[in-house]
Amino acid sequence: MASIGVIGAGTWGTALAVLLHNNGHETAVWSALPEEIEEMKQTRRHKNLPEITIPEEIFLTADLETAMGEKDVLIMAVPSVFVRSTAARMKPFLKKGQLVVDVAKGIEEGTLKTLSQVIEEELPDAETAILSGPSHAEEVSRGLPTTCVVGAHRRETAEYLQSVFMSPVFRVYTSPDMVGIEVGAALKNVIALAAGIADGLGYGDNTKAALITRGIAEITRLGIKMGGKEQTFVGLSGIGDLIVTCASMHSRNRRAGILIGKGYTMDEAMKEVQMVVEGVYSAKAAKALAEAYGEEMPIVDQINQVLFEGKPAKEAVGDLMLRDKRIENSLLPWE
């Protein structure tokens, strides 16, 4: 049995806390919002996960030192935009070598660092790892079969976390490719916004399939230049996570995209969804990374124009369709 502190009481942090409790681990959940913790203590429910009851054995607290103290594993489950500030708050209470597992998905806009790199910068004494894959909190919390991948610098760490998370309903693979996992996890949210916009415009399955397929091509090209491995992008944290995020109504990125496709502004869509839409923050970072690495990413570029430059969504789709003629894969030889 491990002792685990979940830093962040959103849907994903809460779902993982329930999973880890069911796996037999001692689990605590922390929130920066005392009123959120009080409501969860009183109701033993999360307002965005109404179908589950939070077991009484899961300790809920707004005290960060208590949540971190004597824990074998700390799960970083705050939205990507709060990872750096939360890590800075954690620093005084961190034990040297304490294991911090990031489960948020994003790229830091200002620095263009992955979230594990942000954590390592703020918490140099921690050992970092990541958990990612096609895993909506709404389904994990209900015990529906799910598969993810753990990335870590050391094999021993990845295999330890694999044993911590693994259950009959939560299968976990391991990988050394932390960069590839994190790039796929962050950029799929941008493509999911595009897929949602297409849905909002009334387009069909053909359009979505095109966005998913060309989207993973964009992500893969950039990810390889950043040091990721091609195999990762055809795996769970690449095409797997992209499919589920583009196709499911659990996806806040897709839901926000649908609203934008129907004519909502970005701010109106985010307000309507009522949760952090990670793809909005990742879109600017993805564009900046594409420019920094000299990689063409037309879907990412058009999404940025729609979100931040007021370009009509239908016009953006038209510009994607009317780009210059291309070969699908330049590595394939002709006879």
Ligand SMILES: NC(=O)c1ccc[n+]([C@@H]2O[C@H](COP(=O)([O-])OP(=O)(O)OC[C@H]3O[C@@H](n4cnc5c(N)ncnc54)[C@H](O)[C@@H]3O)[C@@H](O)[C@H]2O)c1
Given for the second form:
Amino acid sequence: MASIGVIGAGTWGTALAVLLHNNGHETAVWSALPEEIEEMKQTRRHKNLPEITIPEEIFLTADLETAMGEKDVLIMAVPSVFVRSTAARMKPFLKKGQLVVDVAKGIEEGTLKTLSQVIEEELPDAETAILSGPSHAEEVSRGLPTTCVVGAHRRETAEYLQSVFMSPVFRVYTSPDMVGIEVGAALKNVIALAAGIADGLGYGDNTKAALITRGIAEITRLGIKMGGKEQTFVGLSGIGDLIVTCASMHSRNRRAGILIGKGYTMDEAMKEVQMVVEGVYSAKAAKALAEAYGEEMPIVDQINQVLFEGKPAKEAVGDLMLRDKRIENSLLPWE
Ligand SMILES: NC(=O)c1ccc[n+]([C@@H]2O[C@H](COP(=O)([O-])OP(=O)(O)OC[C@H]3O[C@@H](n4cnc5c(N)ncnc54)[C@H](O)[C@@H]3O)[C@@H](O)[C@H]2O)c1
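Please show me the structure of the same protein in the form predicted in complex with the ligand, now that we have looked at it in the form predicted on its own.
And the full complex, kicking off with our chain again.
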């Protein structure tokens, strides 16, 4: 049994806390919002996971030091925009070598760093790892079979975390490719916005499949240049997460995209979805990364034009269809 502090009481932090508790670990959950913790204490419910009861044994607190204490594992489960500020708040209470597992998905706008890199910058004494994959909180909390991958610098750490998270309904693989996992996790949200827009425009399954396959192609090209490994992008945190995010109504990125496809502005869509739409931030970061690494990312480029330059979504799809003729994969030329 491990003792675990979940830092962040959003949908994912709460679902993971329940999973870890069910796995027999001593689990505490911290929120930056005291009123949120108060409500959860009183109702033993999370507002976005109405079907589950939060077991009494899960300790809920707004005190960061208590949540971190002598914990074996700390789980960074705040939305990506709050990862740096939360890590900075954790610094005074972190023990040397304490394990911090990032489960947030994103690339930091401005620095273009992955979130584990952000955590390492703010918490140089921590050992970092990541957990990612096709795993909607709504389904994990209901115990529906799910698979994820743990990435870590050290194999022993990845295998330890695999045993901490793994259950009969939550299968966990290990990988040394932290960069690849994090790039896949962050950039799939951008393609999910595009898939949502296509749905909102009334396009069909062919269009969705095109966005998924061409989306993973451009994510892979960039990810490899950033140091990720090609195999990771055909794995759980690559194509796996991309499929679920583009297909599921649990995806807030896709839901926001659908509204934009129907004619909402980005701001109107964000307001309607009422949750942080991380793909919007990741879209900007992805465009900046594409420029920094000299990589062509046509879907990312069009999404940025739709989100930030008011380009009509239909025109963006037309421009994608009428790009210069290409070979499907430049690594597969004729002899
Ligand atoms: N929801 C999922 O299914 C899921 C699955 C896998 C990964 N993730 C990733 O996990 C991360 C969290 O997602 P989520 O769905 O739990 O988000 P969420 O929108 O449910 O998170 C909202 C929570 O953020 C916290 N918060 C609000 N303001 C804060 C602040 N100033 N500082 C720190 N924390 C603050 C609060 O606890 C609030 O409840 C995201 O990066 C997401 O991509 C989510």
